[in-house]
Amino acid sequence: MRLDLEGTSGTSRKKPGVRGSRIRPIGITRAASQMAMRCLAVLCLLGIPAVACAQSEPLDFDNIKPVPVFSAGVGFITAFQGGTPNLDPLVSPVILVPLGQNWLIESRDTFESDLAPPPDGIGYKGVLEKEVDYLQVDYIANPYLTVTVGRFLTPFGIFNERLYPIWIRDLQSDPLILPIATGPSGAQTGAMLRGGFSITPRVEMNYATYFSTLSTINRIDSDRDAGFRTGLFFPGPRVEIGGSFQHLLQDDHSNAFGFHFEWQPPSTSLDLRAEYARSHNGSGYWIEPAYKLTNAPIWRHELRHVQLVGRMQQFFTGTVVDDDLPVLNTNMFEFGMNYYFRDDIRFVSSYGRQFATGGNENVWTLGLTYRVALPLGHGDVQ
């Protein structure tokens, strides 16, 4: 079982397609409420003794004392795009502060540097970039509704919220369509309602709807827009399908929409994800299968730590140019291999080939990612 205590994500954009220029848990989408499940994960896994979590009877969460949790992702990625190397050290601290049983303050910042050879070719130079990815207050009203106020990740598609962190993503490059509808920095400033519920025993529905105001403040910028995302999850085959919509409430008042698909077949280590997005800035899709060799027929002990992943994607330019998106029609494929030393530390590598009407180039990445999570106190069951 993969459990992500953060569950959401986002940062500023730079060169599209490669997170060497901005190299970015499955989120907890199967629950009645993504926010509620994230909070319960903190309480169960980090806020109470392990023996209590192991008990056979269900826990009474009303009598659990929550504690703050500090988490951080650390990575060092080396990317080569078109033969030019980029060194990308990154630190992304996360803090979760529960207030009683219904309130939660959560925040994530990113500190990253894109180091590249200067024109004179001596050494590497770059600047430290700082970004407030999100800073929000959540009120868990009930199992079906969580109210969020502050700066939150744009719930459009699945990559921005669920897969962006460097320690979660299987490939260290961004999908070409990621900037569509996610705003100038992948986050919004305003209010959001989200949750989930069972339609039938075999179908669950999750939703998120939001309103964002215009912000031009450096590192917490956002557009003025409104939108929603919804999905249907089928627990039996472990399939989710859904769609997103956003209406821009400024400038040309344009619309954007998208669709997403995710499948994790039972009893296998396969993850299959895909997204499609369209706006006046462009359109495109990506498809990404990932498979961990836990049941390899040979060398099982050695290969069970290996994950193979691929991605095929296309982008088509729109009527309005966006600096965060490719300026030409682009096709790209990537193949990667990750090695998990432990669940929290891994070696990542990939090779890709980008085909554009203006020329083709290779993209290589190598690196290490690490994730730590620590409780800042001692919880108990009362």
Second form
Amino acid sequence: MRLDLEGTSGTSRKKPGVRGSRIRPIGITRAASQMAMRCLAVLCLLGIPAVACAQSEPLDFDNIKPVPVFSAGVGFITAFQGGTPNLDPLVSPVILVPLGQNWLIESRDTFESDLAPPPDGIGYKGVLEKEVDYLQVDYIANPYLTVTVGRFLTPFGIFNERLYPIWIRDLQSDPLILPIATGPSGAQTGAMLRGGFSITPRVEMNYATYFSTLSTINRIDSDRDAGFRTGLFFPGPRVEIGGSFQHLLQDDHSNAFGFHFEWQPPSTSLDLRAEYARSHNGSGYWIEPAYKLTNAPIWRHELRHVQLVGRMQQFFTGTVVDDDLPVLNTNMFEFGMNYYFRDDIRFVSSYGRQFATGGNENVWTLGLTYRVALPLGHGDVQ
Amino acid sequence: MTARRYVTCGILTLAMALFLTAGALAGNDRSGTANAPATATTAAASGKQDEAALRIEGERRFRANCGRCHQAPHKFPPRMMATIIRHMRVRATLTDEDMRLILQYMTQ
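Can I get the form predicted together with the partner chain as well, since the one above is the form predicted alone?
Full assembly next; the chain just shown is listed first.
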């Protein structure tokens, strides 16, 4: 029935054109009309191959000339810890400069401020903190090896290197064990060898091994140490398990080690991550499930932008006190909800309760995060 | 009292983790993406996959590697994406094959 109706309407739309009754009254002869039709046909014959050629021409992916890229993570987080409000604006620009087919210069800096009420309680005050997160030169030597020189993020565990940017992390607070082996800056200055490759079609291996030199220069400080991280990734179930080790080559020559686990089931929007780390400064773990409500039974259109996050963590003090780690045994539970306006803009919120022998306190966070990425040149293939 | 609160919170966390895990096992919203790759992987090994199979495999590699840490971004221009994928090859220790397939997927 529907086909009949469409056919009828199509015929009726063609009738005026076929008869030409609406063309002749304005003074155009039949010969002119035929000439116009021929010209149109010729143009179509000339144009169709050109369009078809343009659409079917494949990109040569091995020879795309990369262009420098500017990216940045921007955020404004309001945190209430123990009833004290803190305003944390943050900008973290990233510059990527590719050279040739195998080289890449990349850097990330962080500019942030922790604005808190002064003792007199009037207004908010703070200082602008600047940090060079990394400034490194990468050389992709072969499919199995990349050589990195400069200041790089310490490849210990998964949070520091993969999940730290403000627009990536699901909860805005740092895990308690983050400073173990990564220190306050999370970066080292030296050289690193790293890579990833398939062992079998079902197993991939990644590794990173590094040596860092002692640097006391402000904003690029680092310890003298050596370490490695390796992981096995199973693409089928999307599971990664791995371990990290670091040996300090100065002072007390201590060791630190850790394990990490990631699971993202292919059948749903769950992310489950966990880390354990131990050194003479302390030990602890965190477990963080995050679930995006893409398959909610109700209000699916609205809820598919919502992500629920939880994190449970424990920290146990070690034999040597570290200023960046809690000084007392601490347990913490956090629950958060994020709303993705787009893939690059989101509202973040969380509530946590920290339990320590010195006292308990609530930790609230509210904020907005944004990620921008721009090509510094023509992004399209010419 | 503190210990009791902590235990309560711990139980709540574990309950939430179990709930989410159960949801993960019961969910099926990504099953289509998960089932397709078996065919695509075989095709990749034989070197005879067509463009559609490459795209499916590229999407699978993208979700398996990039999606582990962050949400899927909108697609970028080819030359920009070539730089980003090189950056992610270093940062996320992508394999050479992952890099090529993801680049192709993200520029189509």
